[in-house]
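For reference, the chain that follows is the form predicted on its own, supplied as structure tokens.
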Amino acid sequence: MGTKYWQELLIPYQQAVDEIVLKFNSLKKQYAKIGEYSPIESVYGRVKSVSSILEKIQQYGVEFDTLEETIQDIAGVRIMCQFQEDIQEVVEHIRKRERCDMEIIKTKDYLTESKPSGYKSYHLIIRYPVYSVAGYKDILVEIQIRTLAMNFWSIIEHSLNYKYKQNIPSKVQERLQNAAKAVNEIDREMSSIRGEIQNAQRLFGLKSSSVSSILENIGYLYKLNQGEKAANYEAIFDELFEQEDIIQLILLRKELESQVSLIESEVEK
């Protein structure tokens, strides 16, 4: 097969990574606007190379004409989350886009078990359409979804694999095990002050948002000519930004919008 066979079938396959990235980094994006935690701490892709493929290939005896169907993970897509409760969250929300764009096809849970070299994660294998120049097709991606503990552990696993074609020493698995073992205390230890982060969070979401629409709607005020005004909210945002009050602020962000809605109905009359 040659390199223009290869271009062409991969080119969907990072087309559907390039969508599910971006659709994953909008709902968090989401979340954020309007205060709220976000299950989702951060999302990256990534389409298997050419050699990475045929490696497969010639691993498991997979015939050209079947290894679409056979190899599922040409698209990946990596979702990490802060808590372990999270994952399940992100799990029910592809669920929730089923009839929409993300059919579940596969689920495989190594959470509630995970693998004997200690790897923990949750992976699905979805269904996903992509239209292309060369027309629609149905692509397998494997989203995996993982704390970021989890991920940490699996990149040195998966670097060790690597160095030692999948045979990697006695010695060091056992110290890999105890690894796992460690990082799961982590998370456990991470979810048992889940809601104390979460609040945390919120908080810093909420102050940071209120920043930003006070500082664009007087900036607003200023091109509507309601300088005087826009100079006065201007020094409270200044002394309540010092104060760090954030529930002030919030109140000065409703506020500003009440007036800047007011001053534009005014001006359309």
Ligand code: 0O2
Second form
Amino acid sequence: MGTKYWQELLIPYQQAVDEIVLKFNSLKKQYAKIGEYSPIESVYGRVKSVSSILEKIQQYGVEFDTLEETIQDIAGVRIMCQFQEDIQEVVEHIRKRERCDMEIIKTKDYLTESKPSGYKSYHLIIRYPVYSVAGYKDILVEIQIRTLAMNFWSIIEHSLNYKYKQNIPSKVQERLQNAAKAVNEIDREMSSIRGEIQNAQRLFGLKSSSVSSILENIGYLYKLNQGEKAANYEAIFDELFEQEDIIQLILLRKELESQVSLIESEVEK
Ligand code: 0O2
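Next, give the form predicted in complex with this ligand, keeping in mind that what was shown is the form predicted on its own.
Below, the chain from earlier opens the complete complex, with every other chain and molecule after it.
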């Protein structure tokens, strides 16, 4: 099979990966916009390299004309979460998209029972419709969902497999299994203070969006020739910001927003 065959075969896979990564990143941004905690921390996507596909074909004796059904992770998306509990939330979200764009056709739960290596993650194989230059095609995509800590372990372990080709020395394997237990412990500990951490993150998000809105509206007041009012609000803002008084900053944001819409409606008259 020549370069052209692979290039053409992989075009819709790349498109599927790009679209899905964009969709999950957009969800993350929406959570931030409404000041809610996002179960998605980060998203990463890749199309399997031709060399890895060829290795799998060899390893499993896959026929070329069935490779797209047999190798189900040619398109791969990885979603990282801060807490174990977030993983289920992301899975539920994907389930709800069933009739929209992502049909789940297989799940693999390596959370309830990790792999013998110590690997933990939740995998979904979804069917995803793509419209590319070649027309319509349903693409299989593997979505891996795991915590940041699980991801850290998995990346290190995966890179060792490149060196040892599945034959990691037993001493190293043992160490990796110990590290997997430690990762488990970290995730458990983090879960126990999840509420506390989420509150702190929400507060930070609220402060950040309030500051942006206040500064934007002060600038707008200047543009509306309301220099005196704007300077007055600027002084109040400086004081509250220095005092780190988040509640008063939120109230100032609300006041400025209603002031601006009042002035706007007067200007329109
Ligand atoms: P890459 O480079 O990520 O593409 P198979 O699909 O043949 O590997 P299986 O069991 O049907 O095997 O699928 P499974 O278990 O869902 O594995 C698919 C992917 O999960 C792997 O793809 C890895 O990314 C990841 N994975 C599974 N087991 C382990 C493990 O023990 N350690 C690590 N670090 N990752 C694992 P690839 O093709 O192996 O690699």
